[in-house]
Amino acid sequence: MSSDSSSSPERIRRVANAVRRRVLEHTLNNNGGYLSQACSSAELLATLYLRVMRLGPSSAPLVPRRFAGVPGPSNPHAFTGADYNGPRAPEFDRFIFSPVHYALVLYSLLIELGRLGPNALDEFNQDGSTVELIGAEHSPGHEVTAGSLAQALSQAGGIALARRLRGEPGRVWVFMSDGEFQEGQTWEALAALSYHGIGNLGIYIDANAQQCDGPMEAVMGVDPLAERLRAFGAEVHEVDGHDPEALAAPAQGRAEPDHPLVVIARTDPCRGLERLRERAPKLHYVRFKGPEEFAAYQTLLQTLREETE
């Protein structure tokens, strides 16, 4: 873990708010795009990157892979992005992005962090191409693909316990939405990470309160989340998800160590966006209503422009 200017919450608000004038341009090029996400998520995934996470230099091309087929015994040219992600070394740690359709969020970081070219997005969601709208394991950054939502913790414990039972140092860290915890499988994996002591994974949530349906409360609320997630047997930390300080603390100090850790990030889905509020209470993807709309957020990506380039 990194506390160097390179890490400094300045420079993690720095490429959140660039992730977020990054999103808001594709979301513009292509008329739609998940850009709330990249609001309340942010800060969150640029503070895993540059504070939590202890992850070795990328090791894949700049400009993404075309698609090599599946994987399987007959096929040896089958890859996953994990390796953007750094070496799969015993002594670095291991990311599982699990809420897949924020993959444009995480390009737009891996392309501010230098760990993807600045012309990556070029054939997003095209035939072929593995920089895909909803992320699978070959598409850069990803190392599994989570299926339905919540799929990936349970992978993430199977690669946790292995790592555990080979004695590596690295850890495993898995970023998940709240509206992953409206899924029994995300229940079903706290049991028994809970049950198996599974210390060395840590969970970080964007708990924005929204799902595709609309507010969560609205839909299924899983609150009080942070008390049902100590029931199941996890260290549990709730923190303002825009605060680059509150959100690496608890990765720095167990408290529970052979417990999983779970940090709750309070995230905003239209931070650093005020307009995006105008479309409340349905802010899951965003197509633009028309010209005028379309002329307003042009305008508001020019002042984003301005600020972070």
Contents of the next structure:
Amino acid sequence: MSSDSSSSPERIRRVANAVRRRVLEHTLNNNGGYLSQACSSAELLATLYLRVMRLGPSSAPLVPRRFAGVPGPSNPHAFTGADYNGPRAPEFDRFIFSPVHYALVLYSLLIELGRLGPNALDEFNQDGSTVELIGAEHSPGHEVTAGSLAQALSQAGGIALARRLRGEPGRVWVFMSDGEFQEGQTWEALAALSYHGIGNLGIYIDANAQQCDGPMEAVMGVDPLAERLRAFGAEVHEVDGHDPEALAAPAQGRAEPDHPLVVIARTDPCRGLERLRERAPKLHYVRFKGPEEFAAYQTLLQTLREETE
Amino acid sequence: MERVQRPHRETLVRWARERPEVLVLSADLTASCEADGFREAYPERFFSLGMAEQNMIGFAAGLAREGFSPWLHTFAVFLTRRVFDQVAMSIAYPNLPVRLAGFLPGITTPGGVTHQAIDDVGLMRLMPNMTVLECGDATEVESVLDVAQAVDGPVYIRQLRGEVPRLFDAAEPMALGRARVLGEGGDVTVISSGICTEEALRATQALRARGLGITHLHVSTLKPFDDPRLMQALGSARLGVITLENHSIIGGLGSAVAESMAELGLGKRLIRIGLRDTYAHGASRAYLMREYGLDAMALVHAVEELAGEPLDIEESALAEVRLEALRPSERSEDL
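Next up, the form predicted together with its partner chain in place of the form predicted on its own?
Complete assembly follows, chain above in first position.
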């Protein structure tokens, strides 16, 4: 929670830009990727890891483990990727990653933070790898299987309730996308969190106003989101999702609240990659349309490299 | 025959006393699922999550990941069909020890199509990692808690409430993966589950009196479905096999038996008694069992079909052991 050089706004911005660069590089190498999600959430996720969450050092290997089979009574080898976020301990926070199609962004961030090795993305979407396209609980940095969207908040609520029953000081942080507020289960979860006074849980929303079909307003808008959330009993802050100080501030100095915290991070799905705007409104998944566009992004990558190195 | 009033209510309170890890989660049907005794005895371990079952499944998953033992209580329809993806992704995939106690199986309720779980066994059998149990009497209602709690993974329980007959000696508790052998004979093998076992018991008495050799097994573990005694009984039936279940004949006990018979290469007749790919409607249990052919007489007709001759068993012969029509305790149920 300190603001020393390891978690300064400058460092967070540097890390965020490095995440964008790495995701772009990967998208070029694979001719496809969740690029706009990196642009919108890079500062948000970097701020969570560097300023907001109390996490221990990673206790997982730098080289991602191979998939060890699905969990089951006859498979003692199954694991989750939560150990990339440090050991479980009463005083440490927990991170629940809900929109798992952002997995590439999370993997890239873990690399920049030294929690994953520099070559971890070589295994992205490869057969037998845990560095999956859509993350699951065995994927680095993931703790629950959340790909059926809007199920993670309820699970995080159960974890937070369990921690309260045990008197643990550690909190539970949930990263969500704004599209998940279209799902009814999200609102069921918020109602339960408020009713049961679960205050050791905070939600950060990447409100990039985009979803698979296009802009959320063209699909089914969820505004006024802040007012809706307040009506459900949450403490709500709306901040510039690319400003590390503004992102971190709401999480600081919460004594013993009896209601959940929600930070709506208003973000730009093209931040740092202006050229993406020409693809709007289809930003959900980027696949280059031809050699010309590919070359243009290649040049962009070179510029970003020069800026961040 | 002894009839026990609300056996789950009292058993849950007694059983949970020395198990502080056991929590009960409820979705506005607490007394209706006989969890009100637990709520009164251990209010700090009882969580009311409202009419929001999807979220309740997720909360249970989170609590189970943290080492608690959540026991969910609501009606079977809401615990299976309504939350199928949540159960699959939040609970079954990670193999979490969550216990789903689903009440009002099949046509045990006059609540009609919205409240009658006719496909819950099929839905839960489909899920990898899920164990599926069904109670058939008060002894099983009382002993299913231990059976479920010992499973390393999620368990779906088709639970009974209200007035429940005691068919099985209280000293013979339910055991995982072990069918109860209720009779042996070489002509026909009858496999029944849940409330249909009581019906089958009436018919088998009359059938034996006609000189037929009937092997009768009661199944309470619907998944896994690999009891060697059960497989043996399928193989030994001279005329064929009959299943009886308070469920659609697709996906439940009848399907499980059909799968086993095909895999064993038995090449015998199989008659599945149950809801024949139909929904039901709101009426008394006795009325619906007769209307949809889930009762003792339906079993007699099935045996006649396998035997290829009429057995001249009148309904009146079964009537003397027939249940009274809807009792007051059933009629006043809260939906």
